[in-house]
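In structure tokens, the next block holds one chain alone, the form predicted on its own.
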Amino acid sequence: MAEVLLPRKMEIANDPSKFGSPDPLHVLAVDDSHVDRKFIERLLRVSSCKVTVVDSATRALQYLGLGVEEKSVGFEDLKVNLIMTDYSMPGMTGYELLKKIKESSAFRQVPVVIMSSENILPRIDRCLEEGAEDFLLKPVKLSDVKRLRDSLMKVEDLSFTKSIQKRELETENAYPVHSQLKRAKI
């Protein structure tokens, strides 16, 4: 019996669909111009990353399901790792949007990149200061994103392990014969 629980135990540790494998990176673009837009979503797509785009931050939050208004998606069907805004937008700009996004409790771990074309630097303090992970200067340069989409699958890499881990304790826990035949050697 414990020969059938050993190799078990491995599979499902081996076995990344039984944690759900780690998605591509989804990035939530928003931008109020048009060639800006296709622009970093084509820089996004180079670096591997899903991508969707929206044309002002009252539609990001909306897709968000964060919107006064009707909500489109809801959190529970939504994995979105980085949000890239501008800053400059009309409406509400990408400031208000990080603020709002920094109070939402469902969003508020998503780190947000704030872009703009102009090079401000109280503009840049407010939103370092107010949660933003970057400030990046357009044009966006793929190395600026390559940067950001490393930085990012760190953090889901290491998130990933530790569920693994987590998934493995619980196994052991549920097969106390297998963990001591582990411990044993045999």
Contents of the next structure:
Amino acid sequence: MAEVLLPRKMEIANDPSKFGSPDPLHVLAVDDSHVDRKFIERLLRVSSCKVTVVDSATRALQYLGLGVEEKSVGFEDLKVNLIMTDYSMPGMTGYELLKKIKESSAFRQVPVVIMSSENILPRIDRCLEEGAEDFLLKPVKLSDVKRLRDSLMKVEDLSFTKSIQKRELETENAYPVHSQLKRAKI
Amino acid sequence: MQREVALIKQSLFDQGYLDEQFMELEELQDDANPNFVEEVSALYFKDSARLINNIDQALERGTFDFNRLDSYMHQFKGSSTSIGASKVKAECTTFREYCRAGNAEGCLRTFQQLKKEHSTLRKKLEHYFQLARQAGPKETARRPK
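With the form predicted on its own in hand, show me what the form predicted in complex with the partner chain looks like.
Full complex below, order starting with the chain above.
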């Protein structure tokens, strides 16, 4: 009996894909410059992130379902881990976008990074005060993106690790007789 | 052939047409995206041609709306920075300084210089990319997968 059950138990314990793996970070990038959009998209893809790029703050709000006609239907599943926005954009600026995001209940927890070609201290202060996660000087470096990704992955890993531990506990409880086999898993 | 490509690229850096940002762009190329820099470059020249046109028209009007001109030049400088177009970027900076000083003559003079640098860079990069394509992927694709 034990031999029949053993392989299956080992399979569950040793196959991480059964628990799934952390999803890649999904980043929403906002920039009115076509060149900069292409650049930031590439930086993010090279850093193994899933990317959505839009050309204005208005479109970003629409994407998030925070547009003029605010619709919450269908946006509960939208998972955005990071928003990176240019500061100077025609119409709504990155700063105004930041404020709108921090005002929304659905997305205020999402870190927002401001990018700007101008190193203006009061501007930086204002953005950080409004809740920006970081302020990056353009041109953005790959190392900047990787640093952001790594710090966000730590948060994701933490919650992922906790969900793994929870699943393992549940599995152990389902097979109490075989609990000694768990020590054999990787 | 690849050596020729390498030499051309080196001279673009040595003569100050391109700066480190261009190298950053090359670092983002790989086997799956071997033409990334050329694509960005094409986008840049398309965008900047439009901006040059807008600025030409604005200057022709003779009214010198310095705010508007500065705004155009801010965009121009931004994309020039992103691609590593060093000399063009420098002309943009000078132009903006003249805008802030309300110096129409300075703006006109600088803009002529800017257009010249822009045109030179476009020709040199077109030549470089053409040779690089002929030489094969080894020279352009830099980042290991």
